[in-house]
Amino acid sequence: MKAFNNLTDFSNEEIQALIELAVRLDSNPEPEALKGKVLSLLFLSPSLRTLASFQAAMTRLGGGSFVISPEMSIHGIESRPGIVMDGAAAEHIREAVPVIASYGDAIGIRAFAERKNIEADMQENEFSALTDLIDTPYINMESAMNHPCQNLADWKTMDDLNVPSNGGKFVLSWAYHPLALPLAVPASTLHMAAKRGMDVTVLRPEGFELPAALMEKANTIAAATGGSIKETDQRAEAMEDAHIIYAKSWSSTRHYGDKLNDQKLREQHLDWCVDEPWFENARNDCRFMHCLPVRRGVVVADNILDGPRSVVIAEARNRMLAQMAVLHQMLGNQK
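What is the structure of this single chain, taken in the form predicted on its own?
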C-alpha cells in the first residue's frame, strides 16, 4: 500500500481485510511487526485522537514516530505559494515536507481545508500540493474532504455492533456548533456509509445541504453496493427505524467562506442538539456516533453521550486499531 488517502479507493473486500487485520492485531498483538520502522507525523491542523492513536499504534507494532507542527518549529513554517519570505517564517513548506518525509518510512499528513473556495477544497488542492512533494508512502490524517482513518474506524465500529450493511439505516445529521467546521468528516462519512451498502439519510436544515457533487458520488457508490441516499430536513422521517445517528456540524454550503452569514444562519438552529426525543421513531437499539471532540449540551445532550446509546469511546479506540492495520499493511511487508 503506497497511499491511504480515500476509503473509496479500496474495494469492500480490501476494507474488510483491513478490519479483520485490526481485529487480529487487537487479540493477537505483533509487538515487533514494525521494528525499526519510523512514521513521520505532520500536523498542519490540531489533533488529539489522531496524534495519540497513531503514536500508540506505532508503539504497539514495535515502530517509532515523531511529530512536527508549525507551532513546534523554532523557525516558523510558511505555506503560501509564491511568497517573498521577508517576514517571521524562515522555512517554507516546500522544503519542510520532503525533509520530514525523508526521515521516516511513511508519513501521515493532516491539513484542513482553507474554507474560502468550495470548488478548490473539493479538488483537494492543498493536500495534493503537499503529497506531490514526496515519494514515500503516505496516510491522509484529514484533508479538505477526506478522513479515511476515521471512516475505517467507523466501519469497524458498526461491524462490532452487528449493524447490517445492506438494510442498515444510517442517519448523518448536522448538529449545531458555534463555529463553521470543515466538510471532511461529513463528506467522507457519507461515502463510507454508502460504500458499506447502507440506506443513508442526510438530515440537515436548509442552507446546510452537502454539495451536489458529493451527493452524486454517494448515489453512484450506493447504486453499486445496494444502498440508497436521500436528504431531508424532517427529523422524524429521517430517524424512522434508524440503526445509527452520526452527528456532525459543518459549514453552510450556501455561505461557504462567509463567516458572518454562516453564523447568522447556524444561530437559527440552536435546537439541533441530539437528545432523546430525536430517537422516538428510531430502533430501540439505535446508537449515537461522533468522531470527537464533541461539545456537550451543544451538539449532543449529556444523557445521550453518557447513556447506552453512545459508542463514541469504542469508536475512538477503533481509530488506533484501524490505523494499526493500515500501518501493518503499508510497512509490515517491506524488506
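Now the other one: the form predicted together with another copy of the chain, given that the block above is the form predicted on its own.
If you are looking for partners or other molecules, they are not here, because only the chain is given.
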C-alpha cells in the first residue's frame, strides 16, 4: 500500500480485510510486526485523537513515531511557490516535507482545507501539493475533503455493532456549531456509508447542502453497492427507522469562505442539537455517532452522549485499531 488517502480508492474486499486485520491485532497483538519502523507525523492542522492514536498504534506494533507540528518549530513553514522568503518563515514545505518524510518508513500528513474556494478544496490542491513532494508511503490524516482513517474506524464501529450494510439506514445530520467547520468528515462519511451499501440520508438545513459533485459521487458508489442516497431538511422523515445518526457540523456551502453570511445562516439553526425527540421514528437501538471533538449542549444533548445510544468512545478507540491495520499493511511487508 503506497497511500491511504481516500477510502473509496479501495475495494469493499480490501476494506473488509483491513477491518479483519484490525480486529485480529486487537485480540492478538503483534508487538514485533513493525520493529524498528518509523512513522513521521506531520500536523499542519491541530489534533488530539489522531496525534495520540497514531503514536499508540506504532508502539503497539513495535515501531515508533515522531511528531512535527507548526507550533513546535519556531521557524515557520512557507508553502507559496516561487516566493522570496525574506519574511518570518525560515523554511519552505519543498524542503520540510521531503526531509520529514525521509526520516520515516511512512508519513502521516494532516492539512485542513483552506476554506476560501470550494473548487480548490474539492480538488485537494493543498494536500496534493504536499504529497507530490514525496515518494514515501503516506497516510491522509485529514485533508480538505478526506479523512479515511475516521471512515475506516466508523465502518468497523458499525460492523462491531452488527449494523447491516445493505438495508442499514444511515443518517448524516448537520448540527449547529458556532464555527464554520471543514467538509472533510461529512464528505468522506457520506462516501463511506454509500460504499458500505447503506441507505444514506443527508439531513441538513437549506444552505448547507453538500456540493453536487460529492452527492453525485455518492450516488455512483451507492448504485454499485446496492445502497441509496437521499437529501432532506425534514428531520422526522430522515430519522424514520434509522440505525445510525452520524452528527457533524459543517460550513454553509452557499456561503463557503464567507464567514459573516455563514454565521448569519447557521445561527438560524440553533435548534439543530441532536436530542432524544429526534429519535421518535428511529429504531429503538438507533445509535449516535460523532468523530469528536463534540460540543455538549450545542451539537448534541448531554443525555444522548451519556446514554446508551452513544458509541463515540468506541469510534475513537477504533481509530487506533483501524490505523494499526493500515500501518501493518503499509509497513509490515517491507524488507
